[in-house]
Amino acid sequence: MKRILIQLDTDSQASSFDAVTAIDAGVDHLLSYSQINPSNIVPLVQGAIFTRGSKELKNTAIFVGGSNVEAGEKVLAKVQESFFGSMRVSVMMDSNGCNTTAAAAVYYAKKQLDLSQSRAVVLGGTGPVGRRSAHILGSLGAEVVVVSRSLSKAEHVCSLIDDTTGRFTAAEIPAQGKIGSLLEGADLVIAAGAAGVQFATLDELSACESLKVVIDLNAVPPLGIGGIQSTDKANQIGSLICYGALGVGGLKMKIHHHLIEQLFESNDQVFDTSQIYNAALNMG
């Protein structure tokens, strides 16, 4: 039986990146839908679960994407709410690559640090990848500073991730040249901002004596951290171990392909942040 992946994208155009990745992962047929939200999704889910017998439903799966993480989370919740009994299919949520990229980044950070004893600063922490990176880091016991141009947005993300453990602190991006004020006691910096936003340079970061690892997830010049190359992968630059977007991206793509394949092993799997990070641990 043909393996069908239903791509549900919250944006006005379904992501070509997600479509190509699905095809490269071996999907037989890809059905792509855009402008998806909780109010229009139920007929699409019903079309997925009522067209094949329960033993055949493992051959249908759903992928939730788009650029907005919160919108993707709402769609994922509505998809799961629409299932009942054995009438369900496996589903993966990776809006804007948030989960797979964050999982790969934290995997590499964990290779270099005991994250349960680390302080991490996530620049661009309210974006799709930054938010998920902060989530995973906190789940591993790290103290996490979520940094944004808007303090209120950073505070909102901290409360959404977890407002009870005390591991998450919100901060606003300081004036240019003042990045050091955020780095006191930091072991790790992850830059996960939008394309074209440079937060700091390696020279500025090197002034922080505690800092050990820097990961920049922006592949579009100017990069998020000046002095890092996108191809860096555990490269020692001065006192810092550095990773660039392409250095992380190979594992990100490996995780993405693997999980698309895994969706078709049964009809009851849900791949969100923690499950995708666990996949990274098994594959890195």
Contents of the next structure:
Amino acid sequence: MKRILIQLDTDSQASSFDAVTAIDAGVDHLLSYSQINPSNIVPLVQGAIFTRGSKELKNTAIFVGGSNVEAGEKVLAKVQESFFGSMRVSVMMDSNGCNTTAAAAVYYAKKQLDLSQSRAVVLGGTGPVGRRSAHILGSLGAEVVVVSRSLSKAEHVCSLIDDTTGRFTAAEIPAQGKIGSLLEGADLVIAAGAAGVQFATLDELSACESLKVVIDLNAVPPLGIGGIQSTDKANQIGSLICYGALGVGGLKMKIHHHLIEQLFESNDQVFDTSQIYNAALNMG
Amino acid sequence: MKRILIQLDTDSQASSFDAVTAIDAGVDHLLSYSQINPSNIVPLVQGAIFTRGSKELKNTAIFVGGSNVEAGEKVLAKVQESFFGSMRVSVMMDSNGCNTTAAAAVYYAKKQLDLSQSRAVVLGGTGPVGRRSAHILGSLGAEVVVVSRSLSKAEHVCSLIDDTTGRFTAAEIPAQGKIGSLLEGADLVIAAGAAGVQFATLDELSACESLKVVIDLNAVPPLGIGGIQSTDKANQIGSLICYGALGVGGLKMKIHHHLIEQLFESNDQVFDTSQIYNAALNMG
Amino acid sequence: MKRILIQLDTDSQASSFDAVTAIDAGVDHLLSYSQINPSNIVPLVQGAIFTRGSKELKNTAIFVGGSNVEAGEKVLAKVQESFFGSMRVSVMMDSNGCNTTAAAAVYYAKKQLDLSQSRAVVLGGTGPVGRRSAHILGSLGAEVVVVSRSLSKAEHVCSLIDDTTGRFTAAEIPAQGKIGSLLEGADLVIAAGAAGVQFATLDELSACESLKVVIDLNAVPPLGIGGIQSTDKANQIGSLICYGALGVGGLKMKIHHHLIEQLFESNDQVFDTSQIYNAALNMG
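Alternate state requested, the form predicted together with another copy of the chain (shown: the form predicted alone):
What follows is the entire complex, opening with the chain shown before.
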């Protein structure tokens, strides 16, 4: 029986990245849907659960994607609400690569640091990957500074992740773009901003004596941290251990491929942030 | 040569049900188009008929679907108008599963009853499956009551099917939702309403002494007839022989798969209500 | 590794012609995107270049299509701008079959005529195939009259192709539709108008003594030149050597299939008008 992945994408054009990755993970047929929101998915989910017998249902799965994480979360919730009893298929949520990229980035940070004793600064912390990186770091006991151009956006993201642990602090990028003041006591910087936004240079980051690890997740020049190469992978540059987007990207792709394959092992799995980070731990 | 099915769907999202079913019927490549109407299909049909040689053309076919049967009928007509000479491909119309589901339902009704001597009440008779069930029942000589919340809609559907035989009567659901008065003399009830609409309970239906067979085509709880299980298949419950959506659905899927396969036997077939019911007779 | 073609189509429905042709050329998975313009393709291109390793990248390619050639040209330019370094995939542009059809038509004209010494009249010269035919004919040294119902459109197309060589003349269809006056000294007529537009009959064309070759690229009756059969292929009719759409179409399809296959030979090719005409020369 053919493996069918139903790609539910919240953008006006379904992600080609997610499509190619699904095919490379062995999906036989990809059914791509764009402009997805909670109000138009019920018939698509019913088409998934009513077309194959219960023993064959594991050969159909759903992938939720798109550039907007909050939209993806709502779609994931509605997909799960549309299941009933054993009438369900496995589903993975990875809007904009948020979960797989964050999982890979935090995996590498954890190789270098005791995260439960670390302070992490996430630049571009309100974007898809930034907020998921903050989420995972916090779940491992780190103190996390979520940095955005907009303080209110940063505060909103902190409140969405968790507003009880006290581990999350919102911060905005200072007026002149000098982020040095945000780094005090930081062990880790993750740059997860939009393509083309450079937050700082390695020289500027080196002024922070506590800083040990820098991870830049932008693959399109100019990169997020000037002086990092996208291929850096645990490269020592001065006092800093550096990772670039392609250095992290190998593991990200491995996780992504693996989890798409895993979707077809049974019809009752949900892969969101914590499950995807756990997969990274087993694969790194 | 690869088997290509061109899915022309009148909805804003092409049906995933039809897509999965096509793949399971052996289609190699599915080309799905949504938001289809008579004004945008000509280039799509030309792309079907001008790309392969005349001997290979049977490997391309068209499927017309979507939730709106009238829109699907118009698309089917325009598809056929766009063919000329031997430049054509086979085409199947099954908007919202109307034809395959109705064919399976009537097949089972016919196993239990002499339909030419029967009176049938179709609840939700203006929906896709309801109107096709009424159509087939009438063509077999049954008297059919088409029931809707709106009398004018029911009358419209009766006029669309046939307004010369006198076999079709329109009726609206009574004010308190008590449908008992509609059942007088009925041998068969088919419930083909929207998901989540419960028309009556088996207890209420049992009050009708003439009634022998009840078929509920809704698979999503709450079902259309309270007390029926979706898996019922010729189950005797009190005086009634009962079928649920999954009980009928096995044959529906078998017909659907079979006809998709048959599309690729030659390039000049049209599968609409009567052809699809005939396929059910051969397969049940 | 699976061959993936990303179809970027500027129309509201992606071309089924291009889709079927891609599949017949051996593409394993087709990812079709409609409503494409320069502002929405960057993420789609990034999804193409960031998902596979550099040695595997040749297994992904991009096809630019749609009915509007100018829109396709802008998309092609933006696709190429979105590549950087070795992060690129091969791309082919053939909006409305403009390049493959024009290449095949001019290939056959060149078999019959010394194009560098010829005068060509392109009817429907502002359409996709017309303007590309004019472009190739001019590049081979022919004098070309670009004919349209609108003189200003014809002038615009001439200026787009080249306004320095003096080889291109714009002309409008005379008031009574009598095109005889446009043919003076012409060796070649190519009819590349919209389906259903008949420009002239073979009888009318025969009145032009210099005329030797007539190519009609319309496959849907009524054809562009009355008296030509769509299957004509170098048929002598009176004094004229005639080609119809299907007569030219065999080579067009062969070129189209071949170039789709060629896309997957390396990740750095661009197939536009000149490359596609060169392929025709090698294949005819």
